[in-house]
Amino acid sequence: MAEKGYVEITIDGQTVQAQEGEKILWAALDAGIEIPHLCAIREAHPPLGTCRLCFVEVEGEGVVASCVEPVREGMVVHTDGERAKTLRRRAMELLLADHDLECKTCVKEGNCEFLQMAISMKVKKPKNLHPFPREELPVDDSHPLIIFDPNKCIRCGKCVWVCREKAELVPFDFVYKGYDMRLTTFLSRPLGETNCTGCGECVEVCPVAALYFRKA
């Protein structure tokens, strides 16, 4: 029997307690079940669920993103079954179509969340998705610390996440929708003219190299 406050469900046949309210995304990777995922911040509520990585199989329910479907009673969650694994697998095929791999030159060479994710889930770019054109933006380097490449972005929304609830900052945003949508600054002025101070915290999070720290 679950303890006061937490329920009990079945994660790949493995009973698992979680707190009640808590998603299923965490509370697996809590019991140490791994699910693929980019977007996911613990303490984003609502969720950012942009990703779309995470996907499992409820019983009862079907298909759910992790990161969103809180865990209830009794629930029966499958990380593996095909449905899932299928969408989760052209979600990231979508991603990789869209993104320029330029692994050997990027900054973030042997530490990119994002193509490691790729690797785990042994994805790779699909040679018959082809992204629509689109307008090759310039780098902006005008901050003294962070330089911002908006071409790398994969519109996560982590930046923006932590650059208001954390730093408490609005220097980024998205603009436009669908495929037009973008990660810009403020007023699309360069970041060094906004409020960024530098502190790294969308550096962090971010699994690109869209944002990155300038060489001393």
The other form holds:
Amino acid sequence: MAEKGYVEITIDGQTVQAQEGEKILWAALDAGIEIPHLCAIREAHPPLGTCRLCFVEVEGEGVVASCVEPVREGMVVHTDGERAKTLRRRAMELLLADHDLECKTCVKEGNCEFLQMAISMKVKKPKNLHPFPREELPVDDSHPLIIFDPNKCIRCGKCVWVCREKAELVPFDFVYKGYDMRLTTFLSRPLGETNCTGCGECVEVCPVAALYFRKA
Amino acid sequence: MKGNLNDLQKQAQEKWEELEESSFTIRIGTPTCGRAAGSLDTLQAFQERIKKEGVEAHIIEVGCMGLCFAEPLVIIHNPDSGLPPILYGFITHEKVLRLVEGFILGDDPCLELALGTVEFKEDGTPYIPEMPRFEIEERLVLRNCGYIDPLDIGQYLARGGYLTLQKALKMTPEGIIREVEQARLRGRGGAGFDTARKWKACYQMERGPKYLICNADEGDPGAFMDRVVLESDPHSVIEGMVIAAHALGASQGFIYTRAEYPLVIERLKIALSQAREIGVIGEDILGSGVNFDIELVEGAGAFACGEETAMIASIEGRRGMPRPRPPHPTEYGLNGEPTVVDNVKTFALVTRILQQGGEWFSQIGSPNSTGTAVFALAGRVEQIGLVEVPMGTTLKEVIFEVGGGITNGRTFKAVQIGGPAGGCLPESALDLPVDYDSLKEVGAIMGSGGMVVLDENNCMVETARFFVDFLARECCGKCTMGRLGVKQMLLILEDFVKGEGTEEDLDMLEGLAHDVREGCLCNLGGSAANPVLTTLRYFRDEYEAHVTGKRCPALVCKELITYYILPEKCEKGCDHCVLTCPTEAIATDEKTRKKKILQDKCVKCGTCIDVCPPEYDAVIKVSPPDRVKELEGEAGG
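Please could you give me the other form, the form predicted in complex with the partner chain, since above is the form predicted alone?
Once more the chain from above appears, this time first in line as the rest of the complex follows.
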């Protein structure tokens, strides 16, 4: 039995102790078990749940997003279930199909969390998907410290969360619906004209090169 | 004025009886659907005539009786005639004079304009015995709709309104939840979740304040159930909300509706202020010590806000996007507090359940789906309108008996049930009883009650494209599967209707649909797969015709059809098509005067088919487009 306030679950045959109410994803990562993820922020309640990369299978329940589903005593989790793997793959393929993959000229070249995740998942840009009607948007370099390139954004929403919850500023949020949904600044003003202090919390969490520090 | 509901009720009843028994009344349906058909002109014409003739008659604006196909509707009761109230249909303003001269000034009831007489069931629900649909219908939600004045709380009181609330306020919260549990009520928002279970979860939360939200953010194309209920009988919903609030211990309620429903907003504002005035909402409701008020929230019309977590975000002033669960709103809802969100019709039914008892309600409908279902019947049926039938009624009964069958004697092809994210069911499903579980089994959903009937002239691939297009536009964009998965499905379907798809795309579409269904963050996104999966399941041959045969069997998809004039049918002298063709794409043969379409100029607008006189009926559509060359060859060039 787990100690008070903790529960015991099984992930891929390994017994793992996790704090009550903890999400499967963090219980697994704490135990050194990898589950793909891009949008997860441990302190975010409720979780963002946007990237759809962290699917696992729970016995008796089926496929769940591991960043959303809390652990329960006796839960048996499989990270390598076929259905979960298919869904994770599909989400990654869709993200890659919609991404500007000019990696060689990208500032994040070599340290891109998104690309590394794709490589670790062994997913390449799919050839059989229809190309998305991506629109080239201007890069916003109005801010003295931070550059905002909306073309690289994968809409994980982490910057919006940290900016609001940690920096307590709200220069960012999403606008429009459906495929057209995208990140923008308050009233779509140049970032340099918003209340952004350049604290860099957003740059810290951005998994792509949508937000990065200006090179000195 | 507060605290003496019984006195108010008595006064209202006396007034009602006088109105019903000895007054000349003209009831005109002026909900949005009636107005669209011109009922405001009808109203004005009656007002002017009545004034001019100096007749003493009460003109009452009422809501919708559900017979939308026959709007504008008028019910005239002339007590001196000895006749019951008579319902007239299609009363556009030019017919008003006839009715005034015939039945108001004279004693001719103008039966040629009548649809039937209005009779009342034991519980006071009006019905039209001459219309067979009323034998199948059972109106619990729509009981008052189209007969009482929604702007007069007195008429609602006179028909027993708010007495159920008075009774419920004397019950314990557990007692109310027990009745709802016994009724086995399932939420009318679409998913059919057990209402009592949801209420219990919220009731058991030991923190507060607790909130109650009425989901009136109806946005399905072709669906208008909630609009009609709120425009026709707003107090039945308000009463249900106050009962629910007492059961949950909620202190604040919201009705979230769309700004595109201006009449709902106008009528709700009046209803809420009247309810406040007589003390059925506000502080110390009817002297019970219960405090509960209702605020009206106008949404900006985003479809995604109909999803409860998105709605909560919207009320909080944030962007209306769903969030993952758990936690459920009953635990972590508005402002992080326990919250229950229920549909308009659920609240209207709560009032009926508390009035007549859970046991009574559980006897109506089928065992696992009790009560009635309200449908907005639209599309290619003769009698479109609002329908309320016991759960378990078959689709065939709804479409062919209540709806009067398919228009113009055409053949039934499919019924699209459950809104855009519902499913398309084929003829073989017509004997299916309409309830939550049966529909789920065949891949559709009850949804909030949209029912669109399609006939042989509808293309199922195009239908799927239409609904996926709607969902791709309206999905919030938050998660990868919703934003990119649904869009990818749309891109594939757009190719199909152009005849550009491949077999591989067909497999991709099917795979994607399964993944979207399972992988979306919210149910709204997940159900976007339903139109694709059901059309693939039941109409795969049409997909294959588009993909491999490059033809559209229903002759709908523009890129896959050509217009052709049958030389043997074309009458020489007639120039209708030539004169109306907007692109001068029709040539006349010098010698024979017969017409021929110049395909390179034709934009496939279809005007020539519409104008070709029916006695010739010479223009046809053919698919695949190349077929026209064969025909031209056969005809000798």
